[in-house]
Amino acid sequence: MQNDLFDNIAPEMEELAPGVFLFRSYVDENVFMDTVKSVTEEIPFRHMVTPGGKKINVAGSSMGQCGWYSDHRGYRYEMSNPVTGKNWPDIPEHIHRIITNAAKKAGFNNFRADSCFINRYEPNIRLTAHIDQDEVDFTQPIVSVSLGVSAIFQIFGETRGGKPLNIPLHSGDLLIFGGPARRLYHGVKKLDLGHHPLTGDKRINLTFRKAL
């Protein structure tokens, strides 16, 4: 439930739970998709592996000062692409402005992302419940932008079990989770078969973080 302060500052924003803020149809899908295409032309989507050697079902790419990475050495942020040795593409300044302004509306005044992990979901692929814990400062939120086929984002509690908060996310939606929600388990339900003119049968998700 929004309070009067948020009604005045960001009437487009809905607070779904403590620290969880949803902005429906908030971003220009084409602008963000152009950025995704530019980044993945340089750093193509790829399936990384867990430290135990298991293939990660959701393919990823990165932009920013650092990029999230996983292989036999563990989960971590890398300052350059381990495959090519080149720096990750920069987050465009016009994208920074949109993300930073949304975070301010949700009460996170000092957020400026230094990393963005771009996920590509195929039909019937899900993201299992997990906690993002490779970042340095957990007072900083995570800002997520959805493109393409709709999905159900799930927030659990301090464990993977229990009934989750299910949040339908559609193309152009922006979701922020921070504060008391930052260290909760979360995931994405199996992607249903669907079609979107921007992405075909796929979903693209950009997660902006202050990692360093």
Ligand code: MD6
Contents of the next structure:
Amino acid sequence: MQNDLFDNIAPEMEELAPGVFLFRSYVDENVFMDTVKSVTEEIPFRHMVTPGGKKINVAGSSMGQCGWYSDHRGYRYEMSNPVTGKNWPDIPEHIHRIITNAAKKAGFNNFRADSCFINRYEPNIRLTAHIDQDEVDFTQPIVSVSLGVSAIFQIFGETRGGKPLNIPLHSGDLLIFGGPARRLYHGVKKLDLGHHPLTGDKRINLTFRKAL
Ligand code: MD6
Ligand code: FE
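Pass me the form predicted together with this ligand as well; I've looked at the form predicted alone already.
Whole complex next, starting from this chain.
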């Protein structure tokens, strides 16, 4: 009897593929947006360049003990901001609690992020298929939080080609990418022209990592 009541309620967490866990409308968007605002007041979003000299279309900023960085010297994590020489802003403790707790629900029991890369997408901007491989320990997951305009997150396979698994990500959704999924190519489809009260026509994504 009682089970019928709950049959229609979406589960808190769904495993969409091995190591890929989706939590719909999981976070308070305003709490995360406040942090994004304070970080990017200090470190404005900017377009880095690839080692090959190409401008990265998605604009980025960072917080944590180290920050992901790219220039002609390569992709890496930097302990301080090469632009200013200053430390990256700390990840607030109330944010750590939310992220660590979600990771625990997906079975990653000792996850504590030491870095968060903040991505900003404008209309028509996409993120090409890639594997995040600048982190030391691949047994650690990456936890992602989406804000603002919705986008389609695509998971390919161990190569870039083939039919992707398409996952629509909306504001407040949290996605965990761990275990075998850490070795899969993934990207974000070109952002549709849209509007969200939090971000206007943009999408913001935060990826929490244990890089060191
Ligand atoms: C994004 N996310 O959603 C880009 N990478 O804007 C990623 O590239 C990503 O969401 C590794 C793990 C989770 C992710
Ligand atoms: Fe990625």
